[in-house]
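One chain comes next, on its own, written out as structure tokens in the form predicted alone.
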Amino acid sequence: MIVCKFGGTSVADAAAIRRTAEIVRGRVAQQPVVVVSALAGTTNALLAVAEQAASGHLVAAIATVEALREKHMAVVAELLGDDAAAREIAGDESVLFDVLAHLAEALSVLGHVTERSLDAISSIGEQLSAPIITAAFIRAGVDAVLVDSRQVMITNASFGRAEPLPDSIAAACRDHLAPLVRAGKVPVLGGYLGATVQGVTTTLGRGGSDYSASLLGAALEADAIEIWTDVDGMLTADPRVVDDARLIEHIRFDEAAELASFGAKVLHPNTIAPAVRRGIPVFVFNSLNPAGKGTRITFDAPRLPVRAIAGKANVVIVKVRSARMLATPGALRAIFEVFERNRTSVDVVATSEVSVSLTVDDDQHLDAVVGQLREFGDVGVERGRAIVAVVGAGLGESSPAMARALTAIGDVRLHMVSLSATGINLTLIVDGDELKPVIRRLHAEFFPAAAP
């Protein structure tokens, strides 16, 4: 049994889903569970929907909802024409998109947002792809199911960033779909939203479709899982800051988590965190060139000095500094808190006996934190840094590779060095315009052209 998930750019259009229905059709052998995005660009305008409608602009909201509609029906009457079963799904469709304008009334009147109506409305986006999609795959030959995802991924109620209950996931994976697969049948689920056990829609937050099929593989401890995106795979940086970044074929588990966590768009950090804990490899496949070889994830991959470098712009830095800190028990943690209290994560950290350096990507409680951190002694922020991080799982055995990294980069200045416990990663915080020339700089030291 496979796990494949398909993202918003495989699910795009008609086209696009024409393919993912070849790719699916070419594995039926290997009995795929297939986890679907919605169509490119839907949750992104369904949560515009939500921000008009609470901001007042129901009439723009109303827009951006018939615009949904017709990008939807459209797709539907490409890719299934205009018989019973057609008008049964655009009728379906139609009803949905109906649910959402009445949501979107409704923030209106309350004019405000909260994280449960907006989980109610974002996760739509999957609600509406997957029928389409599990029609297209039944056109192509494919013997596929509907199934509601909030049957299966069962989270608990923290709405926007839900937590999956994997005990309940297993159990409900084992009720509705292990018995599918058996028959031969190809189940098609909505990733990104779950449900709470009362019933009522979450969503998993960023990268919740990656971490649906991701949770869904581990419960039915699957022999591989499949990430469907539009580029060939993990590479050795970012394509459009290096134009000659290679394809990584082979990479460990801890080395892709590292480089989702400092940029790298392919994978999200969370993504692979289930698989790695019952050992199953996962592939970063490209569906507009699924011949290619694609980015195999495990535990074995040859330990390299450096695999790949990464990087992440609009990075803030927080220092707190008091001498009280000096020698004072549970300090660190009291600190660290105060960003738990605010759901605010920690990328990077320095740290010396009288002072802390943090860097946040998320600045949205940061006001926040900073009132709570002035407790402590003084508090500074500097915004516009960037993170750089070179990764490879045998970089910190390798004294000549951290040398030759800070060689590389020359007279940029650095404002945090830091080399992670497990020693996969050395992290450069720099100046944010320094992000691509010293991407740049260490991807041409550690991956020189082949001479012509």
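Numbering follows the first chain given and starts at 1. Keep in mind the model is a prediction, meaning the values are calculated, not measured. Each form is matched to the other, and the largest set of C-alpha atoms that superpose within 1.5 Å is called the rigid core. What changes on going to the form predicted together with aspartic acid:
- Core-superposed comparison between these two forms: CA of H57 displaced by 2 Å or more.
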Contents of the next structure:
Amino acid sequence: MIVCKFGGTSVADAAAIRRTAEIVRGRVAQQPVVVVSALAGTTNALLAVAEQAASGHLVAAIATVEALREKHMAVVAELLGDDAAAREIAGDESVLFDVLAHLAEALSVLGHVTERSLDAISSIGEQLSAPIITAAFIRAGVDAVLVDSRQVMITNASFGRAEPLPDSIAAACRDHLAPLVRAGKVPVLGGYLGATVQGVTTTLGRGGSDYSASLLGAALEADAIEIWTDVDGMLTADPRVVDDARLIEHIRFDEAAELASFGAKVLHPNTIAPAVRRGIPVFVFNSLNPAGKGTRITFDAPRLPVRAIAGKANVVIVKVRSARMLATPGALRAIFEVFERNRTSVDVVATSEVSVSLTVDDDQHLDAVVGQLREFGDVGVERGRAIVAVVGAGLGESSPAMARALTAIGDVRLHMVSLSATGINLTLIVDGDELKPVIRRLHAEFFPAAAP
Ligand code: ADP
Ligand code: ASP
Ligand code: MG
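Taking the form predicted alone as the starting point, write out the structure of the form predicted together with aspartic acid.
Then the entire complex follows, led off by the chain already shown.
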């Protein structure tokens, strides 16, 4: 059995959904379980609906709802025509749009939005896409069955970034998915959304459909997890930043996880962990080029000093200075506990005798963090920084690679530098506007263009 996940661009419109159906049809012998995203752009539009409604712009919010309705209905008509089955799906979609419009009205009355209501709204994209795609698969001759993710993807109640409950998910997969697969059916589920044990809708965070796929893959002990997207695989850099980014044909789990955590959006940062626990290979393929080699992610791949460059913007540095406190045992632990209590994860840390610098990229709870850190000494916050990560399993063994990286970036101001303990990730903190130039320089250094 395999799990195949198709991202937003792979199900963007009728033509993309048809291509996806062909890919799945070619894999029926491998017993696929299919995870799908919302139609491209839908989740952003749904979040805009919530924002518009809660800020008093109900007319704009309803206009956004209607534009989404038209787009989905056009895809239903193009893919499914106008027979009884198509009309039933159109009816179900229409009910979801009515629910969405009611939610928008409720938010506009309340004048504010909670994480829980945001999940109710942003999960509608996958609730809309999965039935259409299932029906299209059936038209293409695939024996597909729609499964409501909320029966299977059981999570805690941390709305907005819910944590999966692996035992409950495994039990639900045994009850609801495995029997379908055994019967030769192809289950189709929306990614990204789940539900608490009580049945309240949650989401796994933006880009979370990749994570849905790997969680299901682990629960079902799949032979492979395939992530189908709009690029040929994991590349040596984001192709939107570096024109000549190359395909990585084989990469280690730990390298892929570092790249995902440090900005390679092609994989949600949590995707790798469930696969590692079960030793399931992860593949990244291009649904626009299904014959391509793609990327294979496993435990073993040749060790290269540098495998790829990643980066992300909107990083905040938090600096704590205290000659007295930081010399005492347990001070660092106490500082980390502040971040933990406030559900804020730290990416990079640098310490000296009198100060600690940490970076975070989620500043939702930053005011609380800063307030509580003041107990340890002076606290400074620097916004608008960026992290660039140079990733490669052979980096720690190759001091020339580090020296080359630092030389390549020239006189760019470095705010922090850190080499991970495992030696596979050199992170550099730079000014936000240096993010792309630094990625390009590092890429040119480690992946020079072939001579013409
Ligand atoms: P999907 O909708 O299929 O989940 P995403 O937009 O989330 O697709 O992820 C794919 C995008 O990730 C690519 O279009 C590319 O711009 C970006 N990306 C960033 N870094 C990398 C990388 N190292 N390799 C491949 N793609 C990358
Ligand atoms: N549709 C969700 C998002 O855009 C989840 C995903 O596509 O992975 O964030
Ligand atoms: Mg994605």
